Amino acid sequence: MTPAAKREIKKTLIGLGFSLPVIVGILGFTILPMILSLIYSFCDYDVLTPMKFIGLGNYIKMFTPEPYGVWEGFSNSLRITFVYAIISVPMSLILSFLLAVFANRKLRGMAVYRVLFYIPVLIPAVVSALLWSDILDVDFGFINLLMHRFGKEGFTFLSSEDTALTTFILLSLFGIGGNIILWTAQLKNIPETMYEAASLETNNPMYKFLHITIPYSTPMIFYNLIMGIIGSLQVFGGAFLLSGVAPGALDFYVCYIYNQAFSRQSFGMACALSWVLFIIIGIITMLIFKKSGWVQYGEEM
């Protein structure tokens, strides 16, 4: 074996032992789980007794009512997740653009604004619905017990099914602020020779935000798209811990999945269904990449 042979080997060892453990991780802790849970939605299975395999007896379920299914729980949970994302998608889509504009300008102490905007995404999902809870508690809330103090009726808020998927979805803009690293990344790629272009012809901002900004951003909203419509179709985390203010109202997709494998023990359904979510998931992106035509890149423009 020849000097050189010998060098790639060694260097290909030293790849492949930097990579090694990415490579476990992704075996073991994702394509692992994977097939495993594929396996476990075609049976029967409590973890405490043996498994069962029943075929496509789980996917059945799903659209047979109870008490010999449950396509109740199942479809109340895709109705709130979906009204959900169809509603808080395109809003946070649409403020945390206009929040990283704004943020993107030569003004003093702009530096400031950016660190406002994006603190409340520091806070863990966790901590964010406890003290939200606490906040908008019905009685001992400090939004009520200020409405109190100027003798208003309290609101609702998270207490009443009426009220608790909006209120949700209000909750959820505040961390808007987290895209706005990636919307001023993108805005900085916008040529500065097209605005001085477009002044040429007029001063008016909003045709060159409509005519300039927006269409060399569409990169950053097909990105945003694709990932705020993943991300609100699993929400998880502080629905979950705010679901038991308004039984029912907060019962998300995800937090479905939890409750039939923790609180039913039927692990083999979770499966099931979180294969269900997988499938809904990968059709959406599948249709917004064919629908992708409105995208606009740099070698496009």
Contents of the next structure:
Amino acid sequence: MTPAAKREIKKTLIGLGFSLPVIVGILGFTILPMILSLIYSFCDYDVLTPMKFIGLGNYIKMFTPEPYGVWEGFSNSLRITFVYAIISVPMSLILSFLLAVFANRKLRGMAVYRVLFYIPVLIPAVVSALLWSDILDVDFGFINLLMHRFGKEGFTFLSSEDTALTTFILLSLFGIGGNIILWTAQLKNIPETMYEAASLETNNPMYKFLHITIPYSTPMIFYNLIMGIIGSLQVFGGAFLLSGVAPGALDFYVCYIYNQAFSRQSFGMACALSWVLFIIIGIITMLIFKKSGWVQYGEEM
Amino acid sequence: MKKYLTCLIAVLLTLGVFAGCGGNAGGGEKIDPNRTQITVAMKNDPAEKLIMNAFKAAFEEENPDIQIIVETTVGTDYVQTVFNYAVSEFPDILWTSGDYHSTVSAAGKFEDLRPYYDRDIPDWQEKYHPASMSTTKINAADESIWFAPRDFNQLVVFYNKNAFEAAKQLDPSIKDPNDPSYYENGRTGWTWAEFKDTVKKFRALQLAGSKGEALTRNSVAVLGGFTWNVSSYTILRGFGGDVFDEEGNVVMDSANAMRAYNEMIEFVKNNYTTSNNAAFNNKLAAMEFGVRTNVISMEKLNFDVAPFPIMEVPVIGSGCSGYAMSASCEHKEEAWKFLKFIISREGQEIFGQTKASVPCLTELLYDEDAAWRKSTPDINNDAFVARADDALNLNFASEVAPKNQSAVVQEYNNFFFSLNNEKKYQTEEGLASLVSSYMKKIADAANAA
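Right, and the form predicted together with its partner chain of this protein, after the form predicted alone?
Below: every chain and molecule of the assembly, starting with the one above.
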């Protein structure tokens, strides 16, 4: 073996050595659980007793009414999750974009606003959920106590199935600080010369916004759209903690999976539901990629 | 040198991937190779740690050949904890509660302790309270004992003494929940009607804008805990209703059950009660339905305790927790020795000192010198064991297939959440639709394939 080949092998081994933690992590904590969950999804498995192979039984049960299947719960959780995704994703996209445009302006004290926008992102979802549940408590919550003081009747917020989802969607907007940071980075990349050139034709800010700012931001719109949809279809922590008071109202798809596993002791069904979610997310992402002709990258402009 | 350092870093990084694996085994306690180890897992709760450390210290002193290794379970969700163990290995002894053990017991993961009781504890049927022992079974026909119960917990009424003193000044017709008149002429305590009368009088004072603990306008008369199954099932049964009949049909729409729901609705609509669990401890509720464990969190209150009101059907919800032995335990005799110690008079006295609960050893229930009574000398300890014969087993789903029991309980709890929180269900039509929808959900959960 030539010294050059030896050096190459050594370099490869060292590279592999340093990559090993990630490789082991992905194999052990992502690929292996995925394979196991796929196997479990074809079994009747409650962890406590030996699993039984039932073929497509769990997948068929999803579309079978109770008590022989889980259609009611499955379809209800899908409905809630899609309603949440359809409303919250565009809302957070538009609001975070507008706030980023505002935060990108060269005004005094703007850094303070940027920090204020980002602070809620630093609070873990679980802590945030507990804080909001206290603030929005029907009887003793800060907001309702204020309303009582002004002679108004308290609002039900998270404790009624009629208002819980709306409240949850509005609460999710407190986490848009992460998006704002990404938008800001994208907006800063728009060449100033574009605006200067446009100024030769018009001083209309809306024209510049529609013809320069938005087209240059489409890669980030595309990224935030995909990540937003995936995130909204996987809502769990906060919803799970806040779901106790209005049964069923915040029964998101992942909460339903958890429920199947730990309340119904049906791990096989939980795994099958997880795979269905994986497929749904895969299809939606693929469709968005296929229809991504509107995204304009720098080199295309 | 650089080469070795590189390898070392790579190995350490790889091992780091597994840093979070494993439970909280032993809390760092050294294993003594000359002793037999018994692992005991319990909830990660300060009161539970206090109790278990007290048991461990006394037991190890008497049995120097056995070492008790205490583990705390990850998280507070008992069902999840059990599954975590099921996919790896069960500890020798696991804390369990009467309402959740059935699934695990039916799957054969716990050891049947009945042969041990029969062999070593003569007359155990008389020694331990039947209400506690009944929760150790999967259903009424089950003869096994799936865990060793350690306590006897029944529903009581805690009340704020300062609030009652102030209220009596404002309205002399208000009587203390332990007023002697409730025990005259063979009576055994206040009735539901008398309790409700007290509640109404308190609410009137609160609405009049009185000052003082639990007397302000934003206070309520009682933290009823109607969304807590101990409270809701006691009231449901107290009015003569039930969830299932003897044939296993869901009968939540019976006339008596409807009366129970309407009673709860009246409490909610008139703001006699609240769903805020901290109301009593924050001096915003004059009374609270609770169990002995609540005493630990009431140290800053001037409180006392009264028996649960006597209802049409004189029942009082009761439950217990205890310790199950794993079926895969290698040292079963040593593990049983520890369990036997916990349920012995000595163990139950140690337990009583912690204030957390009432022992299940019947000879200690009424013993004035029992440690549990001495640990709280300033309150009416008799209330915790008053009408103990009326103790109601809360496992209303016990006749359902074990794997479906927790789903039934979940639907039952959801029903009472909706009943108490949703105004649209607090009308005649709304209530009827809620009852009908949950009867189907409970039946579906009970009969799930």
